[in-house]
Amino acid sequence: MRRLVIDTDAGVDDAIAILLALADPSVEVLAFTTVHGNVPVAQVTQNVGRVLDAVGAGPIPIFQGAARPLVGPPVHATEVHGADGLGDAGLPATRRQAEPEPAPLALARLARAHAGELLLVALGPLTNIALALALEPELPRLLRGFVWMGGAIRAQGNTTAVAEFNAYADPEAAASVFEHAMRPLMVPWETVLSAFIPWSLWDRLVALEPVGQRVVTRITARVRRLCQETEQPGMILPDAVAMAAAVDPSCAQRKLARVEVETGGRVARGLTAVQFAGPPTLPVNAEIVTEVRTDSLTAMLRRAFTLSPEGVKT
């Protein structure tokens, strides 16, 4: 059993990984932490609520955690995720409260209350990270595993030409993640773009009852669009891709390597400067996942949008 925290920004993909969590019988999911991101933080705890409601999951702790990136205003992806992140498909408003301990200070306890069993999945900005390993510098010792959804590899940006979204939006909370040794599972940009899922597939997978047709079609349409007006081939689902080589390391191949951060600079910041082990090169400080097997990655779709309330684990 993979204990699992996940750490959002709660989007459209957010969600969709979400319920592959869920709906993974080998995964059991303690609890939530939200960062800003996508949508501001209070609108990403709310979206977290509502996601789990969507699919009648027990009551997981939920922790809010930063509102902005350790230095300068918050980047949003509203133009992408809608108003509400979940693309304004009008999914009905949580009950669900955050707790009131902040989300920095939840990962530092709960990683030294489960030492060595929790895999630390984060699927945004790095801030709550970053700031959870300044009060606990013995995190990276602590977790099971860390899985980061973020980077770009050959600086192929989403957010500027060189830089990825949640690189972007904290370069500098990235930047302490790489340099105190949380040597994390990077999943970049480029491979996400190369595993994604071919329109014909993707009109079967959310046509399944009850969540794909009930929830996942609606909130993915506007991503759907946008998708369509760029001409890819298929539905990409960055954030699904990363749970998946989180919760089935056999999916996805990797490479050694050693990324830096770039935090300033009016053209480069956010840019993860990414060098692949082998001579001459600085210690590895992460994993990178070079690709993920697509088979693995719609069969675990398939049974999310397939999942019922009495096959969520809680």
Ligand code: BDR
Given for the second form:
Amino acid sequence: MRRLVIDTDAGVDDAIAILLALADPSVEVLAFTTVHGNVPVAQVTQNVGRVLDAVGAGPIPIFQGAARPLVGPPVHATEVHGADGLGDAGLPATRRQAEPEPAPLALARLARAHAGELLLVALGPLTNIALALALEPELPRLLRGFVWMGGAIRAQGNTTAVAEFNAYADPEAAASVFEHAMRPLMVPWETVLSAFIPWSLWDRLVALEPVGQRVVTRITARVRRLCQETEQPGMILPDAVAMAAAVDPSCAQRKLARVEVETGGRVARGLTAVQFAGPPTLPVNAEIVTEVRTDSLTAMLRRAFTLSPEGVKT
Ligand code: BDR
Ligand code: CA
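Please give the corresponding structure for the form predicted together with the named molecule, as opposed to the form predicted alone shown earlier.
In what comes next, the whole complex appears, and the chain from above leads the way.
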């Protein structure tokens, strides 16, 4: 059994990643931690509750975290995810409430309580992780693994010309995480782009009952339109690709690397400079997912989109 804590700025693709985890019988989701990002953090917390409600999930605790990055004002992505972060699809409000404990404290506590067991999957800006690391410097050794969707390997940005959103939205936090031995398994933007789901296949997947048709079709309609307007060959699902790599390591190709995050800069803030291992590199501080097999991702999406309430762990 993989025991997961999911740190998220949910987000349409975060929602799909959450569904993948909930539908996987080999995964136990212990908690969610929420962070500013695609939308303000209170809305993110609400969105996690709405996704859990949509599939009848049990009372998995949600810990609300940072409302802004370590430095500067928050950056949001409502033009992609909609004003509510879930495609403005009218998903009902949730009655689920965040726990009183702040997310970074909860992360540190859970890591200690389950030493050597937890896989932390971060799907947003790394603010909560950097704060947890400051509170518990042993965090890297306490976790079983750490996966992050973020950054870019060839400076192909989706937010600026060179920066990916999760890196750009808190570069200081990302820099701290790479500097302090968290050694992420990083799923960069370029890998996400190459793991697209062709349109004809995507349309068949979202037609699946009950979750595909009742939930996913609705929340992804806006992103689908944007992907088509920008002439993508299929649906782009960043956080779902990261979740696939997290829960099924056999579907991901990896390479050791040294990653530095640009925290200054006028035009390059949030850029991740990646040097793959091999002479004359500096010590490695990350592993990069360079490819994710889309047949495995497709199988996981199919399982999630056909999830019935009886199949959801409570
Ligand atoms: C990442 O940024 C967010 O908009 C998505 O949810 C994903 O985590 C992609 O750059
Ligand atoms: Ca996200």
